[in-house]
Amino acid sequence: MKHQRLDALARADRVLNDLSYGYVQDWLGRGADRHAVGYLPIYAPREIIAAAGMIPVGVFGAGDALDIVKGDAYFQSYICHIPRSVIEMALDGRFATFSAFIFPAICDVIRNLSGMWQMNFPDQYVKYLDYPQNFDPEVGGRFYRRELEDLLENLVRISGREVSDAELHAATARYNENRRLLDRLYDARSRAPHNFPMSEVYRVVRAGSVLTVDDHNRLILDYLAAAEAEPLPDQDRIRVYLVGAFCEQPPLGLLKTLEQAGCALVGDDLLLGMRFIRGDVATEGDPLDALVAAYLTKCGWSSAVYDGDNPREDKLVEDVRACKADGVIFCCPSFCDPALLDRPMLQKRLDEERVPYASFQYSENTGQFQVIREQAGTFSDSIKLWE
């Protein structure tokens, strides 16, 4: 079974390491009526895109695989790295076959990137997707419903065919299955982090940002079956909850470094959009109303999401307790305003709950991890010795 685990990871890696999006190009080549829709972190309603006969593609930047030359001319130096990376890829023509892009409203940087996209790529449909800040169904719900209607209308205009409620429900059902499988994977990782190392789980999850939902579901099942059939040996590590990496993603090497330093990642906000809706979305009644209701009542917590009457610090403590974490690591991208502004508030609450924590910053193209390894190793040792 070991080769089956490696085979599943190799399938994920082929997608993740391909900056030309060969999988998407192959999918588009199977029919003249096919379209690709890119979306930036954190969350986009992929059900609507898939129901319109299109492939949703999550765009998280190029990591350390691309030198930034043109992108630095578009953004100042004191912001996060992901917009420079994404605009560099776009100017290189890597998204030339995409028909549309969705820019979720999570920060001013992504807002500015959407404007640059409109100026540089006028032939692509650009949607700056606003989320409700008021969770009253009659206020925020109506607002978000109009946002989803606008998105659907424009995707229909691009595809040239109407989308029925049945098609929306069918797409929702497939993504419900995806959410259930991701929950199963994360539960398995929390129970046995030695057998489901985050350096593997992350790759399997992130592949779903490019694969069709059906192909991603098969990949998760194959990885779960292989890992459960031949478990890896247990290791002496502390259980850690990782916070702050909800948008720009850390390098895979950083996740491996944390594991090598004695930290088993049992909870996180990595790739949050893949798991943003917690639980099933209704597949009866009005499909757009179901997506609205899911956002208002089942969305996860994040520094980029207005929390209303559900303070983020409470949600963090709940998640830490649920996954039985020994401590928290604040792992935030440099210059990420939402994450860094929230951190003192979250740390204060952890102090009150007597939960130990450590913190550091990264960039998606960070290449040296020795300092992080020493810091994480010290954190791990201190918990083993004194907590």
Second form
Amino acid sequence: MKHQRLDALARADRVLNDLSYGYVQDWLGRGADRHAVGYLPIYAPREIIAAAGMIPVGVFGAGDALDIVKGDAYFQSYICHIPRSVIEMALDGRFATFSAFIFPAICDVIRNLSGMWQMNFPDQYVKYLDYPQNFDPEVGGRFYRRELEDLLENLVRISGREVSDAELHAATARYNENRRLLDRLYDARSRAPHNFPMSEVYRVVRAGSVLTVDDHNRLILDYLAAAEAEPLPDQDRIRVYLVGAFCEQPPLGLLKTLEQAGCALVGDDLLLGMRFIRGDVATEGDPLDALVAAYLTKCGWSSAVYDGDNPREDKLVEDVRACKADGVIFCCPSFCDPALLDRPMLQKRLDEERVPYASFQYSENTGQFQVIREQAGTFSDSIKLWE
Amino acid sequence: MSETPRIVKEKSMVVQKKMLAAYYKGLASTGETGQKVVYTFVPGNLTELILSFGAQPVYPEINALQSGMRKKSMEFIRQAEKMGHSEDVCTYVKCDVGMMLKGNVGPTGETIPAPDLLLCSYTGCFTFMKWFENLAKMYDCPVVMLHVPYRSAGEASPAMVQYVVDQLRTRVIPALEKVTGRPYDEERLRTMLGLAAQAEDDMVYCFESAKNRPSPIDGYFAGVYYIGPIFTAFRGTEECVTYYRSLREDIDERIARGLGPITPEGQIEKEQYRLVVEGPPNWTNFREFWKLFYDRGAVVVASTYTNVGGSYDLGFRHDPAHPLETMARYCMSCYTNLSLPQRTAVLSNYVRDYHADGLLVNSIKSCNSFSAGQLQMLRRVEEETGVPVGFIESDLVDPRYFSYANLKNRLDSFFQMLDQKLTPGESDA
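Could you switch over to the form predicted together with the partner chain, since the one displayed so far is the form predicted on its own?
Complete assembly follows, chain above in first position.
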């Protein structure tokens, strides 16, 4: 079975390491009426895109795999890294076959990137998806419904074919299955982190940002089966919850470094959009209303969502307790206002709860991990020795 | 730079200083008067609505910039960084948090009262939300969120207007009623919105006076110094109308006499360059920064920063006939709530309409709302208008990011570019 684990990871890596999106190009090549829709972090309602007969493609930047030349001419040094690698990829023509891009309301940088897209790539439909910060169904819900209708209308305009409620329900059901499988994977990881190292789980999950939902569901199942059939040996590591990496993603080397330094990641907000909706979305009734209701009542906590009467520090503590984490690592991208402005509030609460934590910043192309290894190692040792 | 000359002021500058002093004094005495205090933001501010409830608005970013001008911001920022805030984030937030931790003593030395309500007008800046989430943990008071949609597709759609109106009806007004103990008085609000519209006409007249040659005002430094600030805190009052009428008369007089803008060191005698500026100014070294311009006869004839509190020169006016709808439309009209193509068009139009010689971007390290995309805008304006463009960097209120030598070098190079572009005599035609 060992080779089956490796085979599943290789399938994920083929997608993740291909900055030309060969998988998407192949999918597009199978029909003249096919379209690709890119979306930026955190969350996009992929159900609508899939129901419209299109492939949703998560665009998380180029990580450490691309030298940035043109992108740096578009962004000042004090702006995070993800937009410069995304624009570099776009200027290189890597998204030339995409028909549309969704820019979720998450921060001012991604928001303004939507405008740059309008100016640079006028042939692509640009949707700035303004998520409501008001959670009253009659107020924020009504507004969000209109946002989703606008998205769907424009996808229909691009594809030239109507989308039925049945198609929306069917797509929703496939993504419900995806959410269940991801929950299963994360539960398994939390129970036995040595057998589901983050450096593997992350690749399997992230592959779902490019694969069709059905292919991703198969990949998760195959990986789970292989890992459960032949477990890896146990490790002496502390259990860590990782916070702050929901948008710009850390390089894989950083995740491996944390594990090598004695930190088993048992909870995290990496690739948060894949797990943004907690639980199933209704597959009967009005399908857009179901997506609206899911956003209003089932979205997880996030730095991009106003916390109002539902403070995210409470949610963090709940999650930390639920996954029996020994401590928290704040792992935030440099210049990320949402993550970094949350950090003091979250840390204060962890102090009150006597949950130990450590903090550092990264960018997606960080290449030197020695300092992080030492910091994480010290954190791990301090918990093992003193807690 | 060592000798500090006597500061020259116009009549309106003296009046606005008195008005602001009275405003801060009024704030400091709310403990005795029982007047309620509402913290909110300049972009998307609901000043008329707050005042109609008899409450007093407080603008944390104005406190922060005033602290910056009075050299107090560094201490506050360090205080916030000690409690865990990153060097990377918005320095307005850190200055405000630090000020609160240090006793909330405001820029005039008087204590700013704690808020009775935090009204988060989430307009054109994502960080506003995080800012008030942080404050909500520090103050024991209710918070109300007003989410103002972003105009990514250009115009404010009916659904966007409806969304804001619904929030005003179901969240903001009930919160103000509860805090102040007063019922919503729409007639009073209409009256105030009517007064706001009058002041808006005169304020736009003042800013557009910069189309004259020479320009009688500096539309950036003076714009943020004595033309714009009164507007935010006093909009909707008779005092505000009187101020702008008086300012308009001052400016008319300057136009009639062919006078250039007034600076802290007197009047600019020869208008050498006419500039459009994008981005907020640096506040920690405001006068030093301005001097880099007026020493070279550079006059800013139009700036986008003066539109963060509303894009009145693009045509918006408060309409008392539709009080909630007009406030919704106002919020969405603020400059940083416009899409990047719209912002670019504003800049290109400014260059043409104000006959500017060049565009300068002051890119602010801790303001992603303004800064992300500015390099793209810069290039596009250059393509569209053909004027030279320049780029400098500083920060709002963190003095660590103000480098005089660096700014001077870059500005000298920019002025050289302008000299090469301008034929002799063109700039003073």
